[in-house]
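This document opens with one chain alone, in structure tokens, the form predicted alone.
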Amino acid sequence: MSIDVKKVKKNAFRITKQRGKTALRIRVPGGHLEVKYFDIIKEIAEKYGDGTVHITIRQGFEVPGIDFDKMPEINRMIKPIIEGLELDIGVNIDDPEAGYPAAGTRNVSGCIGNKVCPFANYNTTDLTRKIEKEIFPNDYHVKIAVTGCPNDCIKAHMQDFGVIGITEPQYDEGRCISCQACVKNCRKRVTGALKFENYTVVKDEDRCIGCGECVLKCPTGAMTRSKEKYYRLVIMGRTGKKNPRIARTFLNWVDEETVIKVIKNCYDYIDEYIDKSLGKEHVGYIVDRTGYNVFKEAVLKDVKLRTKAKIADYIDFGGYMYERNRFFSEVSR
């Protein structure tokens, strides 16, 4: 059977090693979907795939073992889930029985935030719909996820671009009874920017990173998160083969319309620089070719941003190269 290798991979079908077998992959923004949907995927897997179900890293599922032919009727198959998951948000698709018309962006991630979770700042959910909306569909390969704290338990650290919700606590003093549980936890889990002078909680505001763990710490509430929501936005994290790194903060205590603003703008700026002789190419090569300063003057096109907020003059991205004997020597025997 011939296929067209490029016009799969858009409509969200894998080539796969087995011969004449695709698998088909489904969008779920921020990881979270109602049941309903289950039955779907489950009669798809059973009916044309090989019975099983992947559930991938960015918290879409992978229905394997389809053959080529079959994408049609599957895609008509899975239009409830494009319409629950993206026509709903506002996400734009044209035809929904024809299936998800792009690939390049991946699934935007994100943790189960503070409809469940007591750390997280903020409902992820909400916000990774939000992002969708304004990046889908879309063939540039950009990832992005959003965590509610910097525990960061959805690994934005990793990602093209990774949004962390952050507090900036307020102090009641009082209702402080001088118990100093917020700042022997901040000593001893997070970066110690709380200390006790003359019966007073003092922060040091360059240490605290918005965590909001001496909340949930206080017994009797005088310290609660702020009303304002803001966000550190960290940037051009990796794994692959050239140049795996950990992601660096590039905007510090931003708010909501400014993280989508420049993940926004980032898809223009990918469109000048991309080097189009590739097949795809991962937006932090071309920050890394561009320059950093390049990327930021993109990004921050018509973004207003906040008194309050910080940007990066410099990062330095690190990370390491794969240099086998470099820093090895063999072992003798």
Second form
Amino acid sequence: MSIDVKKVKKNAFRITKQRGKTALRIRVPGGHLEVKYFDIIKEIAEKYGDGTVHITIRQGFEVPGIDFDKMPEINRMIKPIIEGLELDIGVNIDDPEAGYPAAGTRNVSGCIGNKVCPFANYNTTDLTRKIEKEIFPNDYHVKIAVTGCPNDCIKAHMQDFGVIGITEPQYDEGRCISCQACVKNCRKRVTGALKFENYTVVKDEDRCIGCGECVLKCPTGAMTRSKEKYYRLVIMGRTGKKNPRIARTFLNWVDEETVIKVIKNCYDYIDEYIDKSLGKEHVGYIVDRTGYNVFKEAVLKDVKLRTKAKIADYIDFGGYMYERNRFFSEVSR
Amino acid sequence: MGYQLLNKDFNDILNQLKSEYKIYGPKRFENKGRFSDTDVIGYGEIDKLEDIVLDEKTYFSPKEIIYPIRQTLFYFTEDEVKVPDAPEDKVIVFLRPCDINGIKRLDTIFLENGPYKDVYYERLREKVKFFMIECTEGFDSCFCVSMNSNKTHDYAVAIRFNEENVLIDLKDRDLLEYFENYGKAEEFTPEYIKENKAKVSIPYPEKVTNEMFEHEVWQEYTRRCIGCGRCNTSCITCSCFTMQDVYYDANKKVGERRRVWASCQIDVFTNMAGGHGFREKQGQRMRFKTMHKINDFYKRFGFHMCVGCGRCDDVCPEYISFSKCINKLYSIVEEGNNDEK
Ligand code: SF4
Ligand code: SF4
Ligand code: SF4
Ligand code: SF4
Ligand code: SF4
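Would you mind giving the form predicted in complex with its partner chain, to go alongside the form predicted alone above?
All chains and molecules follow, beginning with the one already shown.
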């Protein structure tokens, strides 16, 4: 059997443990889709696969048990999915009958956001789509997720880029009845950023993480959300076999435009610094090699930060090493 | 006096009125809802008819216009007290019949309850003219008809909003000069809603005994209510307040005394000196509120405090319905029905 494995993978089909069988991967930016697409997935699974589908951690679908030679047929079948979930949101794919043109940059996942969740500070689906439009198709291995609030239900902290929606609570003293619901809740469930002094709520700007819980608690509308939407961008979280670690804050209190631009810039950074001998290299390990400062400079290129924005001076990524010596190379003679 | 006015003429009149009055109405506050990207409908100053939101009920009531959430009663120094001047502007409020009746309840509490009138309330209240929004449809949670507060004749102007024009019944002759040059005379009598979707039956006050006080029905609210106080802060008739002495300086010699809305569902409401609170359980608080709204107030004044605006129902995050609570009481008291429903 002759199969161009690299081509197959790039086309979003998998090499599986079962010889001769592949699995189709379907992207669902933001994890939200119209159910009409289920019919197509179902038909593929029943007709070409083993009648099952796996829901991936990245909010895609994986349809296993497919013969390699059925790929072109299946690619034609998923055309409406590619059109509806990619082309319609502005992603550029030349031939929508030929399946996905890349698989390196993974599906941009998102929590349910403010379509449903009361905690959410914005519409996560919209943002995942805007990001997908800018970065897909692309072969570089980058994982991105967006989450509606610092509860981080999507686990943005396990991504190369995690976008966390925040708000800057606006306090209207004249509407405050001093019930302290906001103060008590922030102390109990968040960071204790609020204090009650002289019958008035006082906020410690440095402690406030912008979750918006105080807004939810306030019975009079004395605490409301800021008109501007803000984001915290955490970076280089990962799992993996070397050094699993949680993402750290890179930018805080930035706008949507900045988030998108920084992620886009990262592809140029990868292009320049990727270890070309490897064929593929996950972005986190590139940052390990170049150091944070090189990364920072590259991704902030042409980014205009507003005054409220904060940038990390230094990041201690931490995490744990399975084998510390793995990060040493021997001097070859 | 009845008039038919084109919307633009009505807006002209509003514009002229603005030289003499602050004009408030139900309006949309964009992105100020509890949840992100949601609005809240509340009371604020309006410029034109189009600012008035008619197809949604307000989350907050208009009471804050005459009974501010935080109100400075006086400023003090070591040896002087200064009462702030009353605001000069006269006020026009666009509101529905239930809310006009609600403000009547506030009048009763602030002006007729004790031996003295509440001057702070009075000096704002006497500046207010009601522009009644004709209300014939209501909203899902309204039960004004049951509370006999669906009608009122106490208005300066009553308005029916049509697509392109408004019909006006003008009662207040002070305003005649504003209206007489516009539009054409046309008799108009406002109609009132005849039936709500929600209805309540109120147990006859004398029949509510101490047994009801201890009844297990309140336990459900101990379990369900989170004591957030929204039912009180949105209510047109809740009038309780607390006092705060705020010092501006560290040696506590200069400052202000103000009053601030209080809520009987919130923790600190019954706290007394020493920290003891006497209605610790949410169910007890619900009982207190319910009895005040549909029992005790009636015994004192001959009409119920609650006007059935239904806001407490709309805003409760735990989906506790006050009209359902009233009906439960009725079924217990009047029908001897003790089954949980
Ligand atoms: S992360 Fe926040 S907004 Fe998203 S689902 Fe969780 S709680 Fe809701
Ligand atoms: S936004 Fe969150 S962290 Fe900031 S004050 Fe409110 S509850 Fe506290
Ligand atoms: S929850 Fe609202 S009313 Fe209560 S203390 Fe906080 S800001 Fe004031
Ligand atoms: S108790 Fe509820 S229904 Fe009655 S006046 Fe108050 S908010 Fe309106
Ligand atoms: S709004 Fe509902 S939960 Fe909040 S205090 Fe009132 S009854 Fe309790």
